[in-house]
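We begin with a single chain expressed as C-alpha cells, specifically the form predicted alone.
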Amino acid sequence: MAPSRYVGILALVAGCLLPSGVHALWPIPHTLETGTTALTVSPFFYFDVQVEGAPLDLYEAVSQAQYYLANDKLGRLVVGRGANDTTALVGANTLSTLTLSLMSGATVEPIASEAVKPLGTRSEEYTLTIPADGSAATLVANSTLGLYRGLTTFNQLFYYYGGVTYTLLAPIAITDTPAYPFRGFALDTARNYYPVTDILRTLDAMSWVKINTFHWHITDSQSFPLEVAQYPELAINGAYSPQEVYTPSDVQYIIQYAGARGIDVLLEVDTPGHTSIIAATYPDYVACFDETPWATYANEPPAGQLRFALPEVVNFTASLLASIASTVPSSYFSTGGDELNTPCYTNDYPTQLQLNSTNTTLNDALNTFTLATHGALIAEGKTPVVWEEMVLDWNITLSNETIVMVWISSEDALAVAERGLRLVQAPSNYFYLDCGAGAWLGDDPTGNSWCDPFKTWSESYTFDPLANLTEAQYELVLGGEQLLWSEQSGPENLDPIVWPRAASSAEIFWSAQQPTGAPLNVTEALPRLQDLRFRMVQRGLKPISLQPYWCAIRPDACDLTA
C-alpha cells in the first residue's frame, strides 16, 4: 500500500524529478537507476527463457515483446527525433540477450492463472537489469505474471533512429512492485455495443500500462447483449441485434486474451436497477417498465427495475447471476446496485402487494434479495462487488469480504471505510472519462453532462487515493479505476476518449510516488505520458493528442510557467 496519504497530490513545482532523459516509462517503477551510456540492440537479439516448464502464454508474451521491440520504431521525442543521438551510438556496445528466470522456489503457473488469483495474493513484482557493457540483461520475478510486467517495462526503454534500436541510459536497474493490487478500467458495452476486436485492442493497451482488471459492465436497461446458456431469451430479446451479442465463446476468448496479458475480467450484471430490458423477456419481473415521464422512475431512459420484493424475481436473479458467474474464472463478480429508484416501487402494485402481505419494508426486501443473490455468488466461489449506494443508502447485510466501488464522489470513500469494507476508488469527479461531452438527451440544447467538466489526464493524475482517510483505513483501499460509460461512445471513438487518459490512474495505483519518494507530479509526468501516447500510436492505437506536436518534442516548453 502507499506509504503516505499525500501520495498522488499535485506538486506545483518540479522537485526531486527522475534522472534526466527518463521519459520512456509508464507507470514509473518503484526504484530506478540509470546511467548515461549508449547501448544498441542487436538485430539478432533474443529472449532467453530460463524457466523450466514455462507455460505457453509466457512464450506468447515473449513473442509479443519481440514483436514490439522490432516494430515500435519510436523516435525519441526531441527535436530531430533522435538525429542528434547518432554520434553517441558510434562504437556503442550491443545488447544481444534478455534472460528471463524465476526466483528459487517459485511455482510455475500460466500468466492467466496468476492474473485471476485473489487480490493481495498475485505476485507482480520483478527486477530488471541492463548492463552497459553489452552482457546479457536479466529479468527475474517470483511468477510468470511478474515476468510479464517486466517485459512490458523492457519494451518501453528503447528508441529507434536510422535503423538502430537503442537506449542512452545504460546501465539500467529497476526493482518494481505495484502500490495497490487493483488497477482497473471499466467499459460499458450495453448503452452502445463494442465488437470483440475493439475490446481486445483495449486489453492490449491496458496491459502496456499494467492495468490488471477489466471491469466489464456488460448489461444495462438499454440492452442485454450477453448470451446466457440457461436464459437464451435474454439476449435474443434484449440485444440490439443478433450480431450485437457476446456469445459464450466470445466471453471465454476475451477472458483468455485478458488473462494472457495479466488482466482479470470482472463482470458486472447490474441489479436490481438498470434492468429495464429484462422486461422484453420477463415482463412480470420488472416494475415501471418504460413508464413516462421516465425521469420520475429512472436516472436515464428507459425506466424499469426488477421487482426484487417478489420471491420469483429473487430466485430468478440469483440463478441468473450464479449461472453467469460459474463460467468465469475471476474471484470477483459485480452485482451493481446503484441508482435504485424508489418511486418506481411506490407506484408498483405487485411490489406493494407483496410488501403489505408480508409486512416488510422495501429495505427489508432489498436485504433479502441481496442475501440471496450474493449468497448464490459466494456459493460459486465469488466475492461480490457493489456500487457505494448499497452501503451508504440502504441498511442491508453484506459480507465483510464485499468490495465497494466509490463513484458518486471521492468524498464518499471515508463513509465506506468507516464501515470497515474494502473499496475501489472510481470517483466520477476524477475518473469518469465520459464527462464533459454535453447533454445526450433530446430536446435539451443547452444541457451539459451531469459530471462536467471534461476530466483531463492531469486532473485525474492529481487524485489522492488516501485523502481524508485515517492511516488505519489505508489498507481498505484496494486501488482504483477509470471508467467509460457509453451513452455517447462506441467503437468509433473508443481509443481517443480512453487513451492516454486512462493511463493516469494506472500510474497512481501502480507507482503511487516517484522512485525518489517524491509525490507524483504532472510536470514530471507529461513527457513520459507523451512518450507512452506516441508509442501507442506506433502500435496501432488511436489515442488523442495531448498537445501540439511542437510541444511534444520540446518537453516542458509548453508548461504554463515556461
Second form
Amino acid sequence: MAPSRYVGILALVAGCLLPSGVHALWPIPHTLETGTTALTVSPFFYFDVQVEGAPLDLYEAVSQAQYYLANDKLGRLVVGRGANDTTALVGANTLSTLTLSLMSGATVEPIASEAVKPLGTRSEEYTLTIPADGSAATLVANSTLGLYRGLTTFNQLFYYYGGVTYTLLAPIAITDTPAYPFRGFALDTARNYYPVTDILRTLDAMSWVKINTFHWHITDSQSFPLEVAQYPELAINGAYSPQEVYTPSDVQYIIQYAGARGIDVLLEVDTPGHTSIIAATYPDYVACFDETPWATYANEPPAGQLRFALPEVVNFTASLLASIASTVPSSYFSTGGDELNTPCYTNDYPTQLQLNSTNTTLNDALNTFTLATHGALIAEGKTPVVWEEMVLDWNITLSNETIVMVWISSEDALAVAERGLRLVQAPSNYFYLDCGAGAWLGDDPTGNSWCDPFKTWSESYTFDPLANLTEAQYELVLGGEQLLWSEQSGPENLDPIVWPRAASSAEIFWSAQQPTGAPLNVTEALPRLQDLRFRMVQRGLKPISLQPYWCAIRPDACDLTA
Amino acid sequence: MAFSRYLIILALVTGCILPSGVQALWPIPTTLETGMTTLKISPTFYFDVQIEGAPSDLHDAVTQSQYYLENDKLGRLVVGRGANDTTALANARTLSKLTLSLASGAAVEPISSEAIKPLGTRSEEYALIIPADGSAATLIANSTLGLYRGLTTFNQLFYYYRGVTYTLLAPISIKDTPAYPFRGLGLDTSRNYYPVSDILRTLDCDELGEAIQINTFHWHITDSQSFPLEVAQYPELAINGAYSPQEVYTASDVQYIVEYAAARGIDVMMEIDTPGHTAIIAATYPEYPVADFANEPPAGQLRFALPEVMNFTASLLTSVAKVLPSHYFSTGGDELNTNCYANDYLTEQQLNRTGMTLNGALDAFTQTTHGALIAQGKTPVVWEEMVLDWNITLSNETIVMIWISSADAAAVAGRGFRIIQAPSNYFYLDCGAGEWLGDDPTGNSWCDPFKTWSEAYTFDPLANLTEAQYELVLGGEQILWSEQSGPQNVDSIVWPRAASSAEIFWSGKQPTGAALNVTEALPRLHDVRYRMVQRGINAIPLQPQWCALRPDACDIYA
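Got the form predicted alone; could you also share the form predicted together with the partner chain?
First the chain shown before, then all remaining chains and molecules of the complex.
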C-alpha cells in the first residue's frame, strides 16, 4: 500500500516535468493551432511594420509590444518555472521577425480612430502565424486596430527562463475575431476619486485582454469631479477638492490614451437621479437635497435628484450633456437613468406646482426630459445609452438606437430584448466587482453587501450572454462589462479588486466559446487566467492571487474534486 | 416649504463650519480630556528626551514621530478639510516641545527589550499632557515602551492645513493603559509569499505599532503549500519547500524583522504549524508526512506517531525557537485530519506495535515538542482543537487560540487555559472572497461573508465567560490567511479593518466608560484610514469620501 502511494507521487512529479499544454492566451482566440516545437525569440528580434503610412499610434503599439516581449519575463507556471525547458531550448530555432501588414485594400487609419467607430463597424480581427522553423512570423489584419489586437496576442505567447524568451508550442496559427462588439469595464470615479494615473494603468490592463470600452461613470450624487467648460461651478463646488478633478485636458488625454489602446471611452453623466451634488451649484434644480431620512429619498446618501419636470432643468441638463458630449469622440454617451426615486418628488413643491400647472404626470415629465436630453445628444451625433429602468420601470419614448444596460439582474435582459432594444450585459449578480465587501453604511455592523456574495472570476465566467433569449434576439446583445462601484474602493484597492476578475467578461464577450467550439469552461480557463494574472504582476499591476502559488504551478491540483 | 428646506441647508452648512468634536485617536485612550483651544505646532518644535542613557531605539522612535508630525499632512475630515479653521489658527498659541521622561525609578531599557517581555509584565501605559497655553507638552511613562505608545498617540492628535499643523482641542490630557496585554495581527506567508519589505510595511508605519498599538505579529510562516523559512539545521526544508530560492525568509531576514518589530513595540510570535499543515515537508522528508486527506490541497501531515518524526519535529521547533527572543511560540495544531492516518501503513504499524491510540500518539508527540520548547524558555501556543478535539496533556501555561467560532471560547476557558480570541466569524480578514478552489464557480468562501470593520468591532472578548474566567482572555487578533492574498492586496485587505481588534483589546471601552460603539468609532476610523493613506498605506476607503467628511450622514438610519 505504501509503495503504491509512492508510485502515485512519482507520476505526479513526472507530470510536472513535462511541458504543459496550457496556452497563456486570454481571451482565447477564435481558432488556434499549435505544435510542440520549441522556438526562441532572437536577441535581435524586431517588428517589421509593412504598412505604408503607418500611423504614429501603431508605432507606439509596436514599441509597447517590444517592451513587453523584452520585459515580461514570465516563467512558465509549472514546478520549476521553466527550469525543465532548458534542454528543449538548446537546439531550438530562433524567431527574428514579426511582420505586420494590412490586407490589400484596407485603409490606414490611426488605432485611435478605428477604436471609436460605431459598434459593428470596427475591424478587430487578425491572423497571426508563427512558423516553427524560425522564418518570419506574420500578423495580418484589416485595420490597425486588428493589428493591435494581434500584438496583444503575440505578447502572451512567450515565456522566459534564464535569459531566453520562448514558446514550446510552435508552429502557431491563429485567426481571431471577437464574438461581441462591446467588451467593457466600468469605473465609478464619483463615490471616491481616482487620480488620472490610476485610470491610465487600468486602461493598459484592459488593453491586455482586448476590452474595448471604458465606461466612465464620472459623476454621481457624492461628487462632480468633471470640469465642464460651460459649467465650471459644477466641479468647483462639486469635486471633493480642487485637486480631485478631471480637467478637460485630463479627459482628452485619457480618451487619447484609451484610443491608442483600442478602447472607446463611454462617458456617463447619470441623470436625473444620482445628481445630488449639483445642488451645491444649482440648489433650485435639485429636489429633496440632503433630505433625511435619506433612505426614503435615495438608494444611498446623499438624497437629491434633478427636478426634471421644470423646463429650466430640462434645458440645463440637455445643455450640460451636449456640452460634455461635444468634446468626446465616442459615438456613445450614457445618460444613466437608474434608481430614480419617486418619493423625492411627492412633496417637492416646485415639481408638484409644475406638474399641476401643466397637468402632466411624473412619467410624462420624465418622457419630456429624456426626449430633450437624448435629442440634444443625438444632435451631437451620439447614440444614447441608459440603464434598464428607463425601459422597464418607466413608460417613455426612446430612440430605437438606444442601448440599454442590464444591471439589476441577469433575468432582466429578456424583458429589455422584448422591447427590441440593443443591450449591454452588466448584471450585478455576475459582474459587479464591488459586491461582497459588507455594508458600508454606518451603524450597521451586521449588515451585508446588497449584492453579496463576492463575484469570483469563475462565477462571472459562467455568465451566459444569451440566456433566456430567443435566437432572433441574440443580435440585440452587443456585449457586456464588469463594473466597479466605488463606495468601498479607491486608488488604494483598484488593482486588486478589479484584476484579474474583470478578465472574465473580456473572454466571454471576445471568445464566447473555446476554439474547439465547446462552451467556455472554468476548469479549462483557470490555468490560462493564472498565466494572465502572473503576467499582469510582471507588468507592475497588483491583481489578487486566485489561489496559493502551489496551485498556480500545478494546473487542476486544487480543483474542488481533484 | 422650500424656504424651510433652505433653513435646514444653512443649519447643515453651519454645522460643517464649526470645529467637529471628532477625536482622531485610535485606539481611544483610557481617559481623555480635551478643551476647545486651538494650538499650532511651532516650526521649531522638538522632542525633548529627558532620559539619561536613553536607548537608541527610543531616539529612532522620536525621529519617526517627528517625521510623521511633519509629513502626515492630514486635513481634518470635514467639508473644506480645515479651510474653516484658518481664523481660529490666526491667533493661536504655539507648541514648541514635547518632553519625554520616565517615572522615577523606572528602568531604562530599549523599547525592543520591553516589547518582548512576558505578557502581563510589559509596561505600555503612559500619560500625555498638552497645555493650551503653549507651554511644553509632557509625556511620562514607566518604560520606553510606554513612551513609544504615547508618541503614537501624540502623532494622531494633529491635523494640517496650508502649512500649519494644529489641534483645535487643547488642552489635552490623556492617561492610557491597555485593557488586554495581547493585541495581534496574524499573517500567513506560506500559501502565498510576502517579500520582507511588505512585512516591514505592515509592521511599520505600520499601522501595527506606530499607528494603532498592536503589539504582536503572529507569523504563520509555514504550511502545507510552502516552507519559506530557512532553518540553519534543516536547510533542505526551504531549499525544497520554498516556492523559489528568492521566496524565502533567511535567518537574517527573520532577525531583521524581529528587531524591526520590537523597536516598534511588537513581539513576533512565530508559528510552525504541526502536525497538520505540513505536506511540503515531504519534499525533503518524504517518509515523514502522509498524504491523503486535508482541508485544502495539498494533503499531507506529519506521521506524528513515529518516534523519528517526533524527534525531528521537536528538534526543528527548537532550532527555530531558540533564535527568537519572544517568550511565545506556536506549534499550531489545527485541522488535524484523522482519515489521513486511517490507511497509513507506517502509522498503523507503529500504533499496533506500541498499543497506542492515535490520541495517545498525539499526546506523546505534543509533550515532546512542547517539552522541547519549554526547555528553550518558550510558552507554547496552540489552536483550539488541541484542547477541544483531543485529549492530550498540555502545560497549564499553554495559550490557546480560538478560531473556529467565537462560541468556543467558553469551552477553552472551562478547561482553565489562557486564550487569544481569533474567531473566524469576526476576525478572519480573508473571508468573503469567494471560493478559491478550481472547478467550483458557485462555491462560496467557507467563512462568508466578508467581515467588515464594524462587524469585527462588535466582538465581545468576554462573551459567555464567567467573571472568574475573564482573566484568562489575554487579548485577540485579526488574521489574514493567504489563499487569495499576496503582496498585491495585503494593504487593502488588512487595513483599516485590522484596527478593529486593536481598539477592542487596547481600549476595551470608551473613555466615558460606555461600551465601544460602531457609530462613535466610524469617524475616528476614517481618520486613521486617511492618515494611513498619507503614510503610504493602501488602506481601503470605508465609504464614499462624501460620507467621510460628514460624520454620521451615511449611517443607515440617518
